[in-house]
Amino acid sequence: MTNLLFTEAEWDFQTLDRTYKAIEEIALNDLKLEVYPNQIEIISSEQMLDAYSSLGMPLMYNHWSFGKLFAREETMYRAGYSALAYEIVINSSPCISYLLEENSMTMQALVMAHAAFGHNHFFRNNYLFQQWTNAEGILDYLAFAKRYIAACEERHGRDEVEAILDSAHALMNEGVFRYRRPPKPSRERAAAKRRRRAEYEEEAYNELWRTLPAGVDPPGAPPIADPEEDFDGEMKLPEENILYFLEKYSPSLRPWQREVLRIVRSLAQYFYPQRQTKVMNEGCATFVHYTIMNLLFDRGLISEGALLEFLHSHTSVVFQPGFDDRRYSGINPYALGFGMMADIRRICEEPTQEDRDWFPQFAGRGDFMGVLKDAWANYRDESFIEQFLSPKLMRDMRMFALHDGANDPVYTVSAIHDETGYRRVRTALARQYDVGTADPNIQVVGADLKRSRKLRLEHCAHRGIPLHQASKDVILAHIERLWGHEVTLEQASDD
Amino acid sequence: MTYFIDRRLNPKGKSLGNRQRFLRRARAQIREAVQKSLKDASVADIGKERKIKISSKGTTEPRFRLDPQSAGERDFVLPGNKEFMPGDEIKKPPAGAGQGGKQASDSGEGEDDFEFTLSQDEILDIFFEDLELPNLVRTTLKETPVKTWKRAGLTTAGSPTQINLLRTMRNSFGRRLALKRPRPEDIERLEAELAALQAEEPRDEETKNRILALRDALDKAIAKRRWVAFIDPIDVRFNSFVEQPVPTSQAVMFCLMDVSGSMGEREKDLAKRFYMLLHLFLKRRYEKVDVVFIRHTHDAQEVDEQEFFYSRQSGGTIVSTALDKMLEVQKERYNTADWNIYAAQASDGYTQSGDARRCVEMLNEDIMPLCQYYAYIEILDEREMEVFASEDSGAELWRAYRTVAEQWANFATKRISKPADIFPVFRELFKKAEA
């Protein structure tokens, strides 16, 4: 009598269900993960391409840039340059995971452990996701956004909507609150707000304006106070969220245009935590699937063949080529994340003297899941690396830090994986993952609403690195379109 | 509670709206790319899916980004150290090359060109855009080919008229053999034997038993004949037919063109568009379309497409030589019983004096009786077009051909000076096809 969950590469829904239950058993009872309820959807490769091109979301408003993404992905896929992802998972409740129909049964098991439990646990518990995203509301909000943009296209024409979206997308990275907590979008509030805006538009509409001779614009309708709590008419400067600032204070935008900015801004905010936790998120999911698959094998639930197939795929996912390798394209977040988490387990279970010196708080503690769950909940990439990257892993990955001055003809090796260099390498790597320094720091510092209507922005250069000139000019034009008047961008230094 | 949801049957093409928006956005560039790619394409290639490469200008999505190459300083970490010690210096790669993929895309100037595939419909839409072909024509162009029923083996279900007797009977025979169905002869033999015994008088014990046994055997045989039917439903086979597109017929298209010095790049390009359209039109009606290219100066040759459009030749102009050549090729390879013959001639309207009359004779007597359709287009420049505003005035060849057109309904003459003029010729063609 065999306990194997499956013996064939083909999958069917009974097998999926059986396997899911076995994985769930391990995830909840052995690893004690806390997850959102799961919803698992099987999709075809074409639908996977669809999902790719709408930022991985199941529904999304229409914009040409998504069509461009689709055309590119499709060409790459058809030509065989890139394989499709095995899964896509959405930070929502219920947590939706897409499985590709072409996966073998082993891959489906791997992907369920990875997405439905690994990512899911991370979404549910990490403080950034907790504070900044609303898993229950996101799908409703997207549905609202899609309908709203479609209605705008119908009412105001595709070109106008496209122009606003283009400008808003260009400022997406500057459309997040980095420190303040953003208001949560929910279905009721979104609907109520839309109603208020529609009412305002109706009110502000006056049949008389139609009788003006052509070329004379109706005077701007008197602004009524936005009933939102965070709007008090008084500008708070400086403001780091440029999209928010434009939405609230731009003298030239119409109400629906403000709403479009708001939609783009809300999405940017929703994705912001994912940008800050790439290493941890993928590391967490990879560690979870690795642990679960091995436990399944230890308990005789999957065959050796399945284990080998899993290991083959796992090792290619966590493969890290060296910097001088043709395949090198930055540090692989799967490799770094999984490496660090597997290393934490090793430190908990079999610490060396070095580990005891570096990590006295948990070396040899045994309960690695406790340490990991604490890390998953309370850190982001930057702080996680700064706290948990061990000398052993730096040696294993043979990390070294380079110093690059724009005026130097050469890079200088500033530290390598040795006794004197560990801390410097670790700090440099942590900085590299700090979104705050990787993104340009641009703020609104002044806006003259009374007279010249000039908007003043300031780029605060970190370590003297300026903005890229060509793209800066293009985006300034976009900001001017949204602001309607002159915009200047000055460079300041942060030291 | 976990749900598994099978989304595979959900409608596809969710991003079609985005694709249309993207094509619209990049319209100008795509049009240019399509025209360019069709220019190098062969006449028969229009109407196929094709890869298009456009520069990413116009569809860039700008973001603020930092430019560490121009000023400032930074530190970064790389994996895979082999020999470096602190303080070592590494030469920077030349500007623009970046260090590995990630750095390059962060700081490199602009994105690569963008390549993707356009479908046949999208190509046609774009190609016909400046020809202003109305929708009606576009839809007729995409009409499905003629289909016919073809035999496709046997099935166990079908209508009685489709029964395949031979196969049904063979199955029936095999089954009867296997189940040992008594044949009529067997029963007759039993009955005869029984009758013979019954006729015997007086009967002894052995005969009586024999009669009983015979009766028993006879009853069994009759019963078995009843339950092993002669033809059982499981024997029945039907001929099966499936719909298949058929090559309705074949057509050959003769492209005749004057390549003397007066036909320049522009004229040839116009002619090529005309040929492409004609080919597309024929493709719609005929499964197999051959294209024959005949160029002429004072002498005609059959050439391949490359030579036809791109090589130059100097000399005088004698149009009738091309007609001669066409007749020769036709006699040799394309007899009228098997082939529909179409001809399209492009010229700037000049020919040696006196030659026009010979052309008219050849057309009237030899060529027009063979042809389904003969289109003559005269390519003028805009200035000439104004001079020859009326249909009646024109150079020698034009006036001569007008007389042919009066005689033959399937002979068309048109003057064109720009791409938009090509369409009216086709409107005539399609009108005829419709009738």
Second form
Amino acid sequence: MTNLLFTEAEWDFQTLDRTYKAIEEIALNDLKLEVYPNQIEIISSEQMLDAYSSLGMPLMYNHWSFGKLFAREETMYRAGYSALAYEIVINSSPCISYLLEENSMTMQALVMAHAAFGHNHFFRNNYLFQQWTNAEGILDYLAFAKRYIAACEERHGRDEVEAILDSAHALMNEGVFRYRRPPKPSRERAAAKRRRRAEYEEEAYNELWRTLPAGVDPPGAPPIADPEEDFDGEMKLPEENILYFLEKYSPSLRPWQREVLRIVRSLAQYFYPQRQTKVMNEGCATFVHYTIMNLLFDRGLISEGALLEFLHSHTSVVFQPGFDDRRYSGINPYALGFGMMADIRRICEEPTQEDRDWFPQFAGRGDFMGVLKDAWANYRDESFIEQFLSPKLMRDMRMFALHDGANDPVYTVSAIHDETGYRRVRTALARQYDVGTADPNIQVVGADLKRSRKLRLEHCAHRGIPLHQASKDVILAHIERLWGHEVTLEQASDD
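To test you: the structure above is the form predicted in complex with its partner chain. What is the structure of the form predicted alone?
One chain, no partners, no other molecules: that is all that follows.
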């Protein structure tokens, strides 16, 4: 009598359910993972392409850019130039994991362990996701956004709605709060706003106005400023979130346009933690699926053939091409993340003297899952690399640092494999994952709402690097469209 969960590549829902329960047993009882409730969905290749094009979300409003991305990805896939992801996972409660129906049963087991438990645990426990996202409310908000954008298109016309979305999408990276939450009105102030809006709608309603063409407002329509927002409060400048500032203070936007900006910046804020935790998130999920699949084999629940198929896929995922390899495009986040987490386990269980010198707080401790769960909960990519990257892994990945001065004729090797060099390499690598240095630091520093309506922006140039002129002109055009008046952008050095 075999104890194998499956013996063939083909799968059915009974086999999926049986395998999921075995994976869940290991994830919750052996690894002590804490996850949202899971929702597993099997989708076709076309549905997977559709999920790609809509930012990986189960619900999304319509926009031409999503259709363009779908057409591109489909063409590349059909021509054999690119493959599909094995899965997509949504940071929501329940956590939704999309599995590709073309996967073999071994791959379905791998991606359930990877997405439904690895990513799921990270989403639920990492402090950035807890601070900036609402897993319980995102699906309802997406449903609202889809309905609202569709209603705006019906009333105001698709072209006008897409023009606002074009500008809002172009400013998504500048539409996030990096260091603070947006100010919230008091309960009494919010109630007063709702009461004023209800009174206005009751006074202004006329049945005949329902026959007006789309985009035409009835006589006596509210002023251009949103009646829900009063601007008597003092602006707190500088303001880093440009979309938020435009939504609140633009003198030309109508109420529905402000709501569209609010939708886009809410999505930008939802995705912001994922940009800061790519290495950790993928490393966590890869380490979890690697550990679970090996435990399934050790307990006689999957065959040697399934193990070899899994290992073939896993090694392809964590493969790191050399700098002189044609396939090289930077450091593979799966390779770095999994390598660091496997190395933490080694340091906990079989430390060397070097490990004890570098990591005295957990070297030889044995409880590698405790160390990893603490790291998954309390760090982002930059701080995780700065604190946990070991000299051994730097040697294994052959890391060293290069200095590239703008006026120097040659590169300089600034850090090699010695005590000082290891720390400099680690710090230099960590800085590369700081999104604060990758995104341009543009802030609103002045706005004349009563006279000229002029908006002043300032770019703080990191290391003296200016904005790309063509991109700068395009972004300024989008800001001017939303502001409705003159916009200037000045550059300041970061010192």
